[in-house]
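Only one chain is given next, in structure tokens, and it is the form predicted on its own.
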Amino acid sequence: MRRSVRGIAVVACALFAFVFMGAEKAKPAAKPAAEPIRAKIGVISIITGQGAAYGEAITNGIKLARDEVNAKGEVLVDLKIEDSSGKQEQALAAAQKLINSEQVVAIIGPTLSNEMMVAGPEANASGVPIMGTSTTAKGITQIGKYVFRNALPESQAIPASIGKAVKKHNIRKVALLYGNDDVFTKSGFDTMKEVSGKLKLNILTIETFQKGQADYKAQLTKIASLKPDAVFCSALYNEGGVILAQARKMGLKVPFVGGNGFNSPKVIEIAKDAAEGLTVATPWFGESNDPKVKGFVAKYEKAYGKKPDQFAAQAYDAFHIMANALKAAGIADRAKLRDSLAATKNFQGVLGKFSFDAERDVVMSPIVLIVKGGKFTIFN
């Protein structure tokens, strides 16, 4: 009897092992992990010279996004960063180096619209996707089918800021002030003039200045003598901050509406209390309760010891848009990446919901901000 029980147990164990091993063999083999998409992406930014605060924010935003994307392992990006110093010839040389020597699959940048006017055609002719994150002048994406931007153009931002200011302050008479030696500031002025005409505002005077100018007393004295209800100004942050400081010092207290160049904390840093009341439009509001925005602000502050501005946020989103398009393309190929980028719709970034239109330009809504208590807040 004992032998019978022992025999049955042995048979049962053997049967169990057979069934178990058979089941193990029957399991489908695990799929090998997909190889990551490896790509070199170029960045052209202002690292030195005037406008370096824009470039610092942009490169910081890109690096933060790069680290997040690379950590996931599906797309691995090697960044190649070139300094343009805000100069057209340097931006062009940087583009040529990235396209021909570095063989990048795409370029993010350059910082200024006048730089894109030379770098964009070079990239387009070479079949390299290039995306501006701060190039807001008219005509940028019309350069060619390989040229993109995720920066809200002046043509969308300025009507929103002027519209709010006109309604709030009952503005009827205005003075226009702009830098006439830069594509970006000239484009902002063109939009300000156009919007003023549509709103039937009386333009009392149009004053100009040059990049790097330090004294604006002549322009501001004339403006003050005409007693406008507001000043619409298109400038980069260096000139913009000084203009505000000098205007307030000489008693010109009317509201200022600024173009996209004023959307930097550097304006407040330069102008200090004189920046109070400055009105701008932007896709970015760092005090938003959106979890995505809060997460980005916390990561950026931890990494760089300061809060991100609009330029950092736009660059951060641009890199994620680029990485998503690479993933969708399935390969680091310039032409396929271009098509994948062009198909981007309803991307949810820290700037909100974003899409490219048929001309690879921005589809999103601006937010109007005003400087109060030394910081940008929602304009109510």
Given for the second form:
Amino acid sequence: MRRSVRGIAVVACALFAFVFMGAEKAKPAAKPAAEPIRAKIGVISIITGQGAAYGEAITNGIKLARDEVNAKGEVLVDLKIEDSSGKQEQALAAAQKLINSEQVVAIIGPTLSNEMMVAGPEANASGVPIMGTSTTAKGITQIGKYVFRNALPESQAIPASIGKAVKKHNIRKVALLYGNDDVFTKSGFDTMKEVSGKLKLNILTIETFQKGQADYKAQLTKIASLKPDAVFCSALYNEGGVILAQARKMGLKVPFVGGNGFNSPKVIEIAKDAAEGLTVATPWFGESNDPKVKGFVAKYEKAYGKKPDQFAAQAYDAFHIMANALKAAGIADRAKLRDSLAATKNFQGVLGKFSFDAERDVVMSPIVLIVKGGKFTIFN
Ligand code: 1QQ
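I have the form predicted on its own already, so could you send the form predicted in complex with (3S)-3-methyl-2-oxopentanoic acid?
Next comes the full complex, and the chain you just saw is listed first.
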């Protein structure tokens, strides 16, 4: 009798354990709340000094995208913004600080190709992905496999703007004017010269200037005396705006085709009426009817009280491309993020559909714009 009671108890216990464990097993595993990916991202931008309007637009675009990404909660980004003042030494020091002290997973920037030529090799050698949002010179992504950009290269933009202007104005003789102390202005000039050659234009003269120059009368007087049909100019906005103003004042009225440096509303602010007729190429047209563009423009205007320019739009997309790559990598790891960035395909941004090519460069088509009535309009 005692034995059988014990037997029943043992069986009951076993049965209970079986049922209990079985029930435990059958219960669907509660999905653990996915941990957000936390990442520190560095930004190198021109916050002070010449070119600060480029930097302001860029950091505004990045911050807006950061807020959107952080609000979703899957990727939480802590931004570390460093000022380069548009100078190589400062851009390099900023890169070193972000890489070594801040231990960022990636860097967005710097603003100028000139700065990327020193910050890029530093990031590349340290295995830190670095992505230019406005660096348009030749040779940027060739620095190394950690270097990316989503800025439309001058080698793609300039053939489009010159091509349209030449057709419309029947341009045959040109004068070229560029800053010879900057990687970007020199690279833009190289493309202008190459395109002029291809179109069999007669180059009457090639004139140069330096950053920060205030007086261009010597160059412009010579250009005017040669009577070109157009001037192709590669400059940043500070110099570009003044060149336009002085040229028009001197009576040089022929069309100007400018490189990427002219894609800032700051040129119009500086040159005023003298900016009329300026022709540029860009991937960005802020008055497009695309709902994505409209949404971004409205959000940006609400946040900053002004319309976004090309530099803001490129930086905004760049941050989203970076955040998407972090999500795809699943971890804030420099090497994994590099691979994941390189694999970016068909990202839908405010600049349209974006993919990196095999050299981590841009696949995009430019739009040609002309300044009319004090703003950039479609060149027809
Ligand atoms: C470059 C540029 C400048 C106009 C960026 C502000 O295109 O330096 O490459």
